[in-house]
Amino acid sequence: MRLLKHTMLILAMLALVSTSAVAELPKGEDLMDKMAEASGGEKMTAIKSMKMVGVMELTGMGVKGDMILLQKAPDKSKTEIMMHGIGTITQGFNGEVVWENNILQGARLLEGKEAAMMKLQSDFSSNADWRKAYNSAKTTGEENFNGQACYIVELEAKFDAQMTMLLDKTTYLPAGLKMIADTPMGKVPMEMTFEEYKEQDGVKFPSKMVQKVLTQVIEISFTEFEMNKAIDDAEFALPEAVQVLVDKKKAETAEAPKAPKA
């Protein structure tokens, strides 16, 4: 009986130690605030446009391409990837329509969570205020991610998606992101690492990103950054093939029978 009581006392003490360790983790909201400040804080609100030029490689497949990313406040964006020997893949958001024009699959309109994710990435205001993009942030532990000691922060996006952000414990900059992504192939696990941060006008950006989707690994390295340079709205105009889909959708909506009033 004495041994049983002694064992129970040890287990109770271990439970208290475990609970204390969990309680010592920083709050998710505080970590995300530190992340925003480390990335540039209020200086990010001064960004009205951005152009990033780089290269993309599907590692292990020998496929490479040149990449141009354009963004213009408040919510326009376009990514163009010129794949060597294959063709061009373009995605964009003109403030109303989220689209993709893919040399392999043709033009399509993005909807649901896939579209919501691109809208989130295109929203300049969310860079400085993470609460505009996420409903909640909760610290759930620590992890050694890509050689960095990180806090694990579980995020609930406003478009009903769960994401896991890995924040460097020293710099508070994002080291990685994990999520289940909506794609044309269905829901697939995706992991991204953010590396080699560079600073321009007080704002820090990762100049290298590695994306893992199933067995595919994509490396993106940005070599040029331009901020607050004039970008014509014509850059975000819908390609003809995408405009055809928009017109078709509008026509189908107009022809759809209306439900009788109750």
Contents of the next structure:
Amino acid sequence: MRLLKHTMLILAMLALVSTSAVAELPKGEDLMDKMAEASGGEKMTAIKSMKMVGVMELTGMGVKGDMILLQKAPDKSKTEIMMHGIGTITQGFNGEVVWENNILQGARLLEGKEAAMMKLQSDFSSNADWRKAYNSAKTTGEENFNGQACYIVELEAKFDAQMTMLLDKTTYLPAGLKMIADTPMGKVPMEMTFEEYKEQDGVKFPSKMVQKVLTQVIEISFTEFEMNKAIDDAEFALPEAVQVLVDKKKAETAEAPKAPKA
Amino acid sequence: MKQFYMPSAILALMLILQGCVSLGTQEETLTEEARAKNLESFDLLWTTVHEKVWDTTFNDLDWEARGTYYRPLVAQAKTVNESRAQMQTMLNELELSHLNLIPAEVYDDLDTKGNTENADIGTPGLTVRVHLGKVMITAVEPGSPAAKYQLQPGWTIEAIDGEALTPMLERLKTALPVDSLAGLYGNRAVEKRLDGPLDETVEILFDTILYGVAVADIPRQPLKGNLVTLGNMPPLRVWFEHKALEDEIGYIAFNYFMDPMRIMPALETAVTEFKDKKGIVIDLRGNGGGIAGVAMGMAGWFVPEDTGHLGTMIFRDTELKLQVNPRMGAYTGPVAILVDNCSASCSEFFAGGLQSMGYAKVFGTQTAGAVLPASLEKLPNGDTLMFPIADYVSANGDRIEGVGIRPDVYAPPGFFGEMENNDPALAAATTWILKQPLK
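Let's see the other form, the form predicted in complex with its partner chain, since the form predicted on its own is already up.
Starting with the chain above, the whole complex follows.
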């Protein structure tokens, strides 16, 4: 009996230690607020357009490319990747239509979570207010990620997707992100690291990103940042091949028989 | 913070499905520095296989033990080739296609030629296939030196430059990890012997079947196609051709699913030109594969509706469907695909995928069964490891690796005098197309 009591006591103590360890973790919401503040806080609301120029490499394969990202408030964006020896892959959101056009598979309209992800990337309003993009943030532990001591914050995105953000314990800047991406081919586990932060107009951006996906490593380095320079809306106009798909979809929707009224 | 997500099209680019290259011929004695680099390379090669190759059973081998066994052998190797041979032998124990060591000089050769046209290498203009243990001429390019010497489809080649081919093919078959690859590798070994310096002839001993054996010194002509490089992949000559056959049938042929900047627009042009034809023949005989994304993109020109995929890639941590994005203006008439034992990788899932989706009939002989998607890892000694990152099953659930795609109509090449037609697979395909109802 004495042994049992002793064991119970130890278990109780362990439980207390465990509980107090969890209690010591900062709240996910607080950490995300600190992340927003560290990234630039209110200064991020002043950003109305952005142009980023960079290079990317599929390091194992040795395939390289040049890339340009354009974003314009409130929610337009376009990503163009010119892969050497392959051709151009373009993805965009004009505020209404999420699309992709590439030399391999031609034009297509993105739907579901894939489209939601692109909209999230395009939305300026969530820059300073993470709550517009995520329903909840919960701290679940700590991890040494990419050589940095980090908090693990589980995020539930507005479009029903889970992500794990690794926030640096010192700077509160994102050190990494883990997620399962929805693609037309299926669900793909991805891990991203954010490195070499640079400041522009009081806002911090990672100038290097490393994505691990399907045993491959993709390195992206942004070499040019331009903020609040005029970007013509024509940059976000739908390519002809995409417009054809939009028109076809509209025609199909118009032709579809309407459900009889109850 | 702004986030950036990679377009999913990049995923399809990561999947290389291309036949393998042979080992180099370096025989130099290793320096201590080179020996150290080779050991570093061995360690990275072993770890890459351990961590990234999809088959976590390692063909029921103890991979740790295999590493322990082979590492000293690599350390003791006296030449570059010996070292590579030990590493390749270890890889072969896994019995997987696309698990190969690509020698650094494959790239060095290219660099010395200025990364342009390889102008000093030529070919006599023959297409050959290993069939029933023999090297058979299956086509003679019109206007080529071989055509001028009146070589005929259906003849067999017994020796090249004095080397008998049968023993070489037998040696090769014994060394191969997968039986279905015998035709593919045998063919490459023969082509390697036929091709050579443009200013030299190649001595071919051939059997005319009906009139006995003969020997001829055949000149060479320049290789066709554009020399293409993509990252760490070996340089390849890529060609694409299309033409109208008799009876209102279109014909498309290409040797790799590579060089998309050239072949994707070329395919669009061909499909547009052939839109009113009674049918299209896609000739993938000898097609060595390439990039999965190119094959998926090409399939979109023959799939008018969003109805499926070309099969499933099974990775360690996920499964990906090789989804087809239907193109506006896709061809809707009958499509016949020609394959043989040298149709490998992408050409297998392209043919098998369209076959199982019901958009094409397949004619010819069983394919190579070398269909695993691969990735590349540059090694410290300059060589590159090509390794399979996923298994593949066809759209109807069949495993193709080591088996190949079975044609709907078996139409093998024939020996001279045995067949009415020089090209039985093409003849069977055109006959089938002409029996199909008009659109």
